[in-house]
Partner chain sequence: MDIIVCVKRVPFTQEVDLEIDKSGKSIVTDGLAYVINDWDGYAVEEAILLKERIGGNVIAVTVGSEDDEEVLRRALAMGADRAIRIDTCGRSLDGLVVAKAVAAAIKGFPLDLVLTGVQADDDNQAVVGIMLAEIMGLSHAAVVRGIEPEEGSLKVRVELEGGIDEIRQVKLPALLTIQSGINEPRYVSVMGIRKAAKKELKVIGIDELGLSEADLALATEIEEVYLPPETGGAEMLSGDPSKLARAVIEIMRRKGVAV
Amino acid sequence: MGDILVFVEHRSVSLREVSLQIISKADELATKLAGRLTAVVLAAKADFLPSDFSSRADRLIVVEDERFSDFDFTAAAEVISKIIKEQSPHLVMMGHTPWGMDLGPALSVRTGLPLSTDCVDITLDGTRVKTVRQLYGGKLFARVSFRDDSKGCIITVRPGSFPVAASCGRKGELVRIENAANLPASSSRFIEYLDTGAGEIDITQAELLVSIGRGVGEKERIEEIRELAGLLGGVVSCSRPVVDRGWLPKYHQVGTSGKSVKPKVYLALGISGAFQHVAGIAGAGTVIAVNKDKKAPIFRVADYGVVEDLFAFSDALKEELGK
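Please write out the structure of this chain alone, matching the form predicted on its own.
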């Protein structure tokens, strides 16, 4: 069997979305491998977990210790490496987040398992695990496979790469460990979280995004796009040039230096489609692009394309919606 182990993240007593995304993908892979899915949670108290969370894994290992009220890299690496050595999973998964970027390489060194980082897709060739990674901000895709004689592998997953399943339908066995013994002295000290992407809205949760690029021309005209977004029941987002000019706050930005999004509909107005931006919309359902330049790269990834001035398009759409 090919068992899978997922490291579950939390922050400020709240389960992180990326962990639900990874568990949903892990459920799919575990089914194909006929293996068991194990989720590992390290926390001071795990009462922040949703009541149905255990149904997402066959086994839920909860390690409760005051040192895990925030991320303690030294203690986490010690606890999880022991679990990996005891269970010998076929695949270990975690988010490509500040936590995962610390933990993944450390676990690889401690366990001897190969590591593939910042993956946007995971596939199986029989029981052989293969990953897809984006290089140079999404300009290139690398397909990575592990050797047949690998005893397992570790993967960090880019947030937003997979949708969250409504339910996995597994009957989770709860294994609770309190006050983990013989934890090593911490090599770092947690001070505080600084979430530079936080703001009035969370574009990663929107089902419809109306996104603008430098083609909007000037800050004053953004209100016209807000009106359109309101009529559509969507949220305004943008590409990096709009943020760089100070027209919208950083938390509106989509792309490798902003946020990866997965709306059902992504309406791109006046966005050229630089690879940094395209990398951030890989999880979008339907992409509709409007640009005056028929050779704009955004049309290569769009499901529907309109060669037109974005305001002419916006005005016509608002008129139709008004009817």
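Return one more block: the form predicted in complex with its partner chain, after the form predicted on its own shown previously.
We keep it simple here and write out only the one chain, dropping partners and molecules.
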């Protein structure tokens, strides 16, 4: 009872930070539940794990197969659903990442366990697991419970929701599963990774970013912001909607699916502040946000806020700089 299973992600022979965050939260929950914590690592060779990794779980299930050098959905789903069926964990956790978004709902269908996705917090009510997740792009929070969790439940966790614990002091028994050869043929095949971040400018090295969001309204007006950035000696970056609309190339994009940036000053113009964007500016020294919507979420994370039309503000800034 009270056992927790964590699916560990890796990419390009490197453990992913999100998995350390999840296993840290799992450690806290497993302690409260007096259950065992099991980490599942599927890899071509699991030698990339940090030396203290085994102390983070009571048991480390390692399945080594060439097919796991990258994400192979068919093989991963087969192995994990088998482990779930054999061990009946109380809770299964994985990242709400592009791979977890593929795996979580599929495992829920295959195992019949209920699923709660993109969770930003997990609480216990006795032994019952409850989650906190966001609705309407973060405008609302919801506390969610499972109607029937008697056989367990599955949760996908939003990256960045939990800090990484220093160490967990578990015993880390290693269990190797060798039957990977019996896995069914894959329905998809990994070809390659492409870095979309390469471009004429590198926003990760800028000291001042002048960043625009949906509020810029139309492509034609971006030139005005370029002029402003030029006067300030800064570099233009943007949030997702600007790239989605084809107004700027992807290498300007700040956020989860773009770049994490660390300028001394980040000037956010007309950016509402979706969590995917905010995650990319955690390393910024000072965030100054300009938005005409005084309730924009960006003001919750910015150091300084200005409620103003971004072009009126930009014009005023240009005028002051010209003096």
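Positions refer to the first chain, counted from 1. Whichever C-alpha set is largest while still superposing within 1.5 Å between the two forms counts as the rigid core. Predicted, not measured: the structure shown is a model, and the values here were computed from it.
The Cα position of residue 264 differs by 2 Å or more between the two forms after fitting on the rigid core.
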